[in-house]
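There is one chain below, alone, in structure tokens, taken in the form predicted on its own.
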Amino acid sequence: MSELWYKNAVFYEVYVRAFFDSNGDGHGDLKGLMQKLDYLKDLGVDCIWLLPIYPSPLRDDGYDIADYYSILPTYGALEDFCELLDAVHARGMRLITDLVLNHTSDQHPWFQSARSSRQSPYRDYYVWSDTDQKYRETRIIFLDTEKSNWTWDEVAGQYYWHRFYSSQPDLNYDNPAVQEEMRNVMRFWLDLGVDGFRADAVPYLFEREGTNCENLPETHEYLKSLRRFMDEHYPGRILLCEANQWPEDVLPYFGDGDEFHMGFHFPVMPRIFKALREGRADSLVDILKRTPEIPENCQWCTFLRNHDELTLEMVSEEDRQWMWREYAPHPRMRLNLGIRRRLAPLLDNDRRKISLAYSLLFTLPGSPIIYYGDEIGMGDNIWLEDRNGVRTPMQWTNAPNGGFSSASPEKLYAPVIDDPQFSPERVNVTDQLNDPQSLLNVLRRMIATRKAQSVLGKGKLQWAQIPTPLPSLVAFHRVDEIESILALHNLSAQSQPVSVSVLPQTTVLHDLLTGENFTPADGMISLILQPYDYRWLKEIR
């Protein structure tokens, strides 16, 4: 398969603990995920992204790693992971895992040794200081819980540096041994057969006085070395960059096509929600016009929701307050600089809005990522702590526990959603598979259509010409050297008559989703878009 497979791939984010419990202990596991691979294949998934599966005290749901070379026992063993990989590959899919480069758990043996003695060989694996006044220009990411990026350690007799929770000390990348250690971690999992990594929190690897300690040249130099290592020894595997930055600030993480293969486009996501609530396309169009070209062998990753809060870091303070008022009116819905809610509740459980949001996701530039459960419109639980409210058990059937586990409810790692609107009795995979008009089946058809049109993965975005502009209309062409598709989206709750210019020599426009044909007149197509309607029109010449 092409080494550029990721440019037209559909990704699916799996929280193993939440997906399916194979042994009745109340926790999802690797064997449970393996039993559901055919479901993911039928959905149209090309690549599965696993949240951290390593041993961990789970202070941050596995992003606090205590051992990079093993599997959390409740998830299974390395043998189970290898079996899972074989099963994924046998179905023509791929699998990437989280690579947490920036920090470890404070329970990791490296840190426990480091704090025990200044003579420890691991002391220099972390960033220590006698004062908490260094790097004062660095922002605090977890504003709700952390007052400083430094924490005093009584045993060590010094402060240690952390960009996230105080239970997650940052690694010291000025130490060559740390740099080599993380290459060894990559080598271990790549040798097992993983198809790449989603690299967590990469802007923060190095610290320098007088800077905000983000996006430093030293960070890029090290990341490029990881890419060279992968290209030389593991061609066809990918690195996906998590850098919650403005698009022009993410551009350096692609380098000249020699750093990351892919990067999340964080600022697009909140603007999709803003556009839907306002019924106006301005902010979405503006951020897309602001997005720079990236190297030909690179790709954006786009998403509607994920395992974290809906981040509002990349919006103005005015827009942040507006988004909180509109989408998170209850204080329990807010976290840090974001909103801890799932897709369906955010969009009022309105199928028209949800489908329109997915249509934007699948037609805009970038490879889309679907968060587990959002394909069936799962709900959330704002009364759970931290971001756990969007990490509840997958709802497979209308049986007890939503078919997730045979354990008694009190043994589940988290309660199943009990909101009547979103409970398993109303929202589950089995019922939706049997309903041709369900959200799940609508998405299956969208995904199949998208994958059949390579221009939606690799084509350029070209804004459509609209003689009479409509604030609620998002209209663009996706174009390559062979074909083009005109995508139309009505963000309004009202029907809209639309007239749009087609590309030259277009004789017929074929709606890829409905099968309808339209004939342009004088280089224009005119039609009526229903409330929250969308069209994928292939321009046939």
Second form
Amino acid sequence: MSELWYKNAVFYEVYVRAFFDSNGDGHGDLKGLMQKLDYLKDLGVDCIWLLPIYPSPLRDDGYDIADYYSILPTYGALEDFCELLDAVHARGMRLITDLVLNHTSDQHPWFQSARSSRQSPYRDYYVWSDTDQKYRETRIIFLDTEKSNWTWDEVAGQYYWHRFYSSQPDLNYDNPAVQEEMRNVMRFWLDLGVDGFRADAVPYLFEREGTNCENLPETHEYLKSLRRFMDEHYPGRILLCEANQWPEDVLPYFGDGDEFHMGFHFPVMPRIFKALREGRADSLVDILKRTPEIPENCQWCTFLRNHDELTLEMVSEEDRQWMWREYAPHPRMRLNLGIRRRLAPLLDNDRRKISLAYSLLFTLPGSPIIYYGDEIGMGDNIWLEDRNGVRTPMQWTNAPNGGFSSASPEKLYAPVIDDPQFSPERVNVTDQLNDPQSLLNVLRRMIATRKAQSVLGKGKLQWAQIPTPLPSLVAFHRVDEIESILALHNLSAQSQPVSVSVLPQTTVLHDLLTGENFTPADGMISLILQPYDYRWLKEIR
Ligand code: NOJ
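Counterpart to the form predicted on its own, namely the form predicted together with ligand NOJ:
Full complex below, order starting with the chain above.
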């Protein structure tokens, strides 16, 4: 069973640079993160996901890797990483790292050699062409910066292919040597003891003319081979898939339970925001109904926000415009096909809405992941470039620099949030730890409750019967062979009387968050939900 640990785990996404600066140079580092592990443990985190920590020119904040086998010097050294891993494991937590398969930095020695000569043994590590007219059906992802997926390289005298920034040339997976190289990268980190990988941008590994170059059979075949390799040598470690796709297109990434252990559920996320703003459940319900069953040993990974823009790739054009109007009224809030804002500002810093969003995250199918800082309701800074506005220093205390670093403020890698509503004087970990009603403490209780109810990790979703439908009510059971929980969410700003059927033989409903008990009558439970209220009702038989 313990090999399925990820099915009932709570994940936490750490941006090392932003988390805690141990040496006063203005950048967070691995030693700094190590000092904060008890905080994460107390929050209830089971598994930490680290954004890329490798040497990089940082044109895409580390997703442009120049060396897969060491650590960015400002973050520390490999010894620090090993120490961190030991400290994580000593606390009974796990740690996964980012595995960037699709591309390297243009500063990687492979690319430097490849561009220098057609005879280079590395030339064929990348995708070259004499024209920029190949693979024309492929979309551009970083729309605001890139005009084409091909860039002319003066030194090489050819175009090279890239799905992201032009400083991130795509690797050529048709070359068996590339396939082998990346397996070696995995082996290296697995041998150090990491518990798995969040695999970046996996739909784009192969290119084929006449396709959109996404989700190709060759890609699945290679990914399956990585999984076989892990199962054989490193059982219990996981692969988490980043494929920003529709649920039916993510499904193949689970294979027959022999490809990815987990996959992010991208489309559910914007719909949580839409549902909250509209006070209507339908778009959320629709996408969950459209979400196929996945193999028993697999799990969705759900999130509200992450280090990227709130992506609107998986919504209709109409909904995208609507989301932009509602959630990104200022042009600076928009980036590519998304919104560069954090959770709390998006939800009007309204504690009821933020808690409700988290309640959905913790009760819907999937293992939840929390983005650093969103557990205390940190703000953002839309005036910073790219996605940096949602990557500002973690706010630990109300001291200068939010207690993140002892450096002088101008030496920080990014300014601390100074919007009075979200500045460290108003939003910080220490104050929230001391306040039993703080967002942080509400979340800690939710997490502890969720983890004690394995049905929330492994149970199936069953829609509740509501005799008089109420558009603003999200009501579902999570059910396994032995237990069930009825989860109710009121998306509306009004209090609502609700009546919902309970599952057969339920004698009492026990509210897991408040301790209240309710007795159903004629197989129904009737109660009043306050504005943005949520209930986790265990159905006792
Ligand atoms: C997805 C990552 O989340 C994002 O931050 C990055 O820019 C792209 N992949 C390219 O690696």
